[in-house]
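Shown here is one chain on its own, the form predicted alone, set out as structure tokens.
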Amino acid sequence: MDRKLPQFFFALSLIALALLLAAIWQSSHPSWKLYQREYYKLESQGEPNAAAKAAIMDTSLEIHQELLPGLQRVDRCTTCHLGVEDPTMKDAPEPYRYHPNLAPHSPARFGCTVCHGGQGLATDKENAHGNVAFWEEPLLPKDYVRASCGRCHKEGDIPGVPELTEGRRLFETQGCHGCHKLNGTGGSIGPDLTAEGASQRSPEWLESHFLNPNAVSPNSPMPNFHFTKEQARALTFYMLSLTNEHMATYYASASLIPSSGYGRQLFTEKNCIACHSIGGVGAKEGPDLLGVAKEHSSEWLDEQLVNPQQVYPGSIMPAYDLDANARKALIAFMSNATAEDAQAILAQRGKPLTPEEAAIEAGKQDFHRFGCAGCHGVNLQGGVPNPNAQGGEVPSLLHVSDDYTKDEVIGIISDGKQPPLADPHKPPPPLYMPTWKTVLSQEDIQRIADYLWSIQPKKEAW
């Protein structure tokens, strides 16, 4: 035993002199170097004479990185990618191939990770593509990673990503916002989606649970909205898109330059020209806006997009949930809007609104930009599954004037309810009425019930 003891010592030295060994042989030949040998090679291929090829061999091995402090990012994903700004590697094997259509968005200014994900201060393929405990950004899928033009493109039609357009159009007119949080706005039932596209959470995953909520997260307040497949694909793009990043002004500036086609686009969507007119031609109700540019600073108009209520107290108009860069587009377009215009787009729709009509139409605004359609439908016809409450889902409001006078659904409206149990012994139905009285004004759940009160039937006098 006494002679075997230094023996074993002696063995497991050697087994230490061999890993110490391995590991400085393997630092000192690290997988991006030879990524950069076998780059050299394949570019040497093309050189005429034999001194050319030897010159490019005979390139320095070196890492290559990109400091990107407006994206507080260091990329150095092109040590191995080392031809994505050389079309005469359009057909070279990964990692030396070419990236098309790269012109705009070059690595010097934009660096790789903010489109593509993974971890830019790596060196070696796994960690570099993030697929490692405790990196929350792992390399996006080859079919999601146009998604990720939604995080400085944050306005109006995506040349090449329909996806992420339709699927922002599916969030706000589904009435996601009602149990979703988005940049502080919106219920509180479902997890905040401010940065969801930072989580760990797949593409796959994603688009499952959009499918059937229930089948992916057992329990879920989340009803299924028997999205297609085509559909939840446009939400998981959408959701992939949001990570409150934020964006220097360069890449805020070169995602979205506010352009007056797109503020014409939103007066349009939002439906302005109901209350509106320029130069005459529309509706009454608010001011003529042809030349109010020339009228107000474009500060002033600003403050009016974002608080129309504290510029003009009484004032009909919703407080639209634009960001800067929209609101920018919006005054653009009127600074230069004419009759015409207004004719235009007049003829894209039916006749002026009354004021009556105007403000049921800012209800019915608010009640979808809001979210109450995600619990109580689209048309208001209610039916989305709420286990334990009396009835088993949520009521429709097609008649709600039938329980309840307006008074009372202004209240519940402003201090929230809890649904009836339908077994008291059982948990509480999942879904219920948040109180909106901290996020929406008096006028806007004025404006709400107004909006309920036009489609209730029409009860026959005696």
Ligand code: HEC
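What's the form predicted together with ligand HEC like, now that we've got the form predicted alone?
A lone chain is what you will see next.
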């Protein structure tokens, strides 16, 4: 035993020495230098002669960084990811591979972390990729990188990212606002979602939560909306895009991309089909628009949309107040629109509404936009569990006229209502009817009440 102790300490000091030497070696040979040497070796292989090869191998090893004050970050990812802008590196292994589809988001202006997450300043892989305890934003998994496009492009649709458009649509129509604030508007039963994409919630967590809130947040009062996997994924994309970052005007200026999807939406909203046909489908007041972008240049079409009178004196076509991106989007849509598109747009268009019907329609839209549907159901059927409320759930609104007059309902919407307790000894139910008079105008509330009355079953006369 006595003789073993010195041996033990000797072994221990050898280990300590080895660790010390390893640390010294590592600090003089940081891993990024190894990656850079490897990259230059790879690059020199393509050179024709020894002199050119040697010149590349002599490139000094240094940290590459992009200073991005407009995005409030500094990215050093290209210290290792050296080939992102070199198309000859398209088959190279990572981290050297060429980055397709990066334009117009050049590394010099955009860096990498605004799309990928990760820790921009770090120069070793684990830290840069953010897989460390204290860093809040690890790299987004490959399948979700495109969600970050919505951090800057906030309106219309984004080419190649239909999930974001769908996620935003679901958010606006399913009543999420009823319980959640987003950019200052909405209820406060659930957390504020304005910066949900910058929280530590992983995409996997968000997706499971949308499929079944109770599975990851036991006893959550958030209803199970019975979303499909695709819908849960679309909402996850939308949530990940909500980071509420402050960006310089250059980055915010491209909020709207003039895509043909957005053009289609404008073509529908502006009711162009009321005068025009595409491929023979539609109205005949104006010319058929199939192939119109082949007959005329984009400049001509743009001018024509700004000022039809100038192009065709006496034209009956209205001059629309459309901004440059909106006109570009319309032209993009017209360049590939077909008879099927016209058919779909016509099918989507309801019949003309009477003023009363229009008011009820507006009430219906308010009901969805302000989040009533989140608690009372998209079809007003109620049924969201509300433990310890009488009845145990949020009431259906399909028969309110049985219990209340219209004025009483207007009062409930204006002032809110705490549900009576089923058991006075248990905690109050998580969901209550919020006060709306601070959020909605008196007309909005009246219109919502009109909408509710429009769907009440007609009472039989005795």
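Just so we're on the same page, rigid core means the largest C-alpha set that superposes within 1.5 Å between forms. Residue numbers count along the first chain shown, from 1. It should be emphasised that the depicted structure is a prediction, and the values quoted were computed from it without experimental measurement.
After superposition on the rigid core, the Cα atom of Thr113 is displaced by less than 2 Å between these two forms.
After superposition on the rigid core, displacement of the C-alpha of Asp143 between these two forms stays below 2 Å. A movement of the C-alpha atom of Phe370 falling short of 2 angstroms is seen between these two forms when the two forms are aligned on their rigid core.
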